[in-house]
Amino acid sequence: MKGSHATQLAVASVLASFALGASAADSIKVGFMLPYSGTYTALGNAIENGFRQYVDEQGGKLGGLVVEYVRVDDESAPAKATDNINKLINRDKVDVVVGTVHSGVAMAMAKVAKDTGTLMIDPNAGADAVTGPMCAPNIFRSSFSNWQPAYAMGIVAAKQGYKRAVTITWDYAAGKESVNGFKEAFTKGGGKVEKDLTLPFPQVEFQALLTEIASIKPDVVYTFFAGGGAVKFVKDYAAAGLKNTVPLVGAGFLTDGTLDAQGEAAQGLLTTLHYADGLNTPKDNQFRLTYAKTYKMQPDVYAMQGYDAAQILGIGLAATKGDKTKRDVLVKAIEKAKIDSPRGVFTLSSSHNPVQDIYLRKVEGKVNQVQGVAVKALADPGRGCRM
């Protein structure tokens, strides 16, 4: 992440040039790019819903600019992404983009944020390379990198005594680097990962695999899924009679957002997340409650992502006092913030990916009770940024 002073200045001296879209100077226009459909829907529409709260709380206003919002929904589908994004630069002139969940899809928005210098905010999808490589001045992320939670439980599975594991995800980037990030830590506490079992995305047949980790009969397994794949994976494993023969544990994603489908194969999970239920502050207390008010339903780990998304960009516009070709002083503002956030206050390292707590939770009914923090104030490597 070192780059010579010339290099800073001639970055900063571009994104100056870039003042924010098109909109009338008095409002700001956001747009979601986020899976409105398929596997991800109840995931887009938390995020969608946080970042409406928090914008709602303001009396509808950052930095004193009415808030505008244009939605497309991105489908999950990377082939997509490029043209969904540029039409929300090219043709609905959005100031800011924020999304989306679907690691695949985010990769292609970065670039062309990182290419355009739009603002771009990322409230889900944990890329590695979107803080990594792909990193600039403009993309920030609300959210993880992949390698987060899974390094922590990487490190919680090894302390507690295990030495051989098998991992299971989708053959796609958040997958992979997720087992990546559990590996790494994994292997530097004395473990070993017997085999990596992948099956193409969204595909969630499972018996196959299922019946391979019953022959290998490691000491645990861990896995990254979301969303509809993490309710019949978790059911899956439990109906295959593993639950009771081998641990299962993973990132949090695989039971945030999906206990009441999971019902009681879920109990009992231990997953590594930036947030838990039962964390029990004032501001995780108020968040929880306007939500459940606003919309009939528990938060979760994604509408508390979009929550902080509106309040990064919040926190950049009122450096600028709601003037939007000041692209500078916003981003100076967000990179010195320390963001007070239902999750407990977090700062963002140099790549703009947030260093956070991550908890070690277990799900006891309906909830992902907090056990503890596996890691505090966790910081992504940022591994290739140059910025």
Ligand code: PHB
Contents of the next structure:
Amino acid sequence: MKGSHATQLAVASVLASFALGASAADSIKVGFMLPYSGTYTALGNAIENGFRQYVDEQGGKLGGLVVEYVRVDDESAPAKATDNINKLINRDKVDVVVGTVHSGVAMAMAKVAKDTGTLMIDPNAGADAVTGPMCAPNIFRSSFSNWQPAYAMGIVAAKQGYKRAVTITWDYAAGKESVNGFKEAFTKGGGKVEKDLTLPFPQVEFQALLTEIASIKPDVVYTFFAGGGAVKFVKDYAAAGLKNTVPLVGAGFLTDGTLDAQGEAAQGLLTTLHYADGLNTPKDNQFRLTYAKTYKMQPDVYAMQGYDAAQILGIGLAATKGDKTKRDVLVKAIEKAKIDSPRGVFTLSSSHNPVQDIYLRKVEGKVNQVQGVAVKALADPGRGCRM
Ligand code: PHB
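Given the form predicted on its own above, I would also like to look at the protein as it appears in the form predicted together with ligand PHB.
Time for the whole complex; same chain goes first.
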């Protein structure tokens, strides 16, 4: 008995050191911290799909390192975020955290990433603070700041001649910052926001607020909703009879990845975003074709952001030739990269947020058809970032 126990221990320790050696030297462990439940489930899945697609296109390796994955469902729950990211860092020993969708969760993640120096790539959450006051050399974003698409829509709405706006969104960082971005440009362009309507995330009981919009009769309604909530909002807006009387505009999340479910209710809606259908570039066509073949569905903005999160990591690791200890080399390479994204080529600002074109899109059937560039090479102001 004793002998066999000792043998088991020896085998176990050989296996453990092999596993450790493989993980430490020849592979890179990516921790996905994403919503795999709740109103943002589809967004989390699309991000993971896009990330894996890029890695698979590189033969499963970045910078010569085999990519391994672990995942945690963050439930879009800010209260659980610190525990969740600490699990990835301390229990799973990930080399990089890729997350997340929800701004409140992302801010909690950024704090831990900054405090521990863990490499973090934010593949969606727009929280202005992540590339503002919380910015850090080890934190990058492949998506957008909440300010960016909203600011572009403020310009578009003012140019359309709208004067009186009402805003409606969820009462959390993303909604508030999106509304602020819209307001900044819309008021600069001569418009006025008469009322800001909100409801708690992720509630979808819109009736009372829609009644209020009908009684105010503004020239335009600006909104930030996404995922399952966006599907319900667009349908309820049309069902309330508002669609033909008060134009609805928004950050493009309102109609991205949602059109199958929104159907007729979404037709004709104008939104602004750093991605669109019909870009028809070789890079985007190839991305979309591979995604459709692999996952049996169309890609959306979230899939694209996941793909680019992997590209960003790949650029950094290629520069270090897979040496994970050369953090400065990795950071410098990403900072000066021109990233060949399906959205178009972009660079990162000094606060590590994409400097990118914001497209104007119109819902036509099942697509957000590009109408043109609303704002070229728009950079988030990065307010409060000191690196
Ligand atoms: C956010 O919380 O920052 C957020 C969530 C969903 C989106 C966009 C932004 O589609």
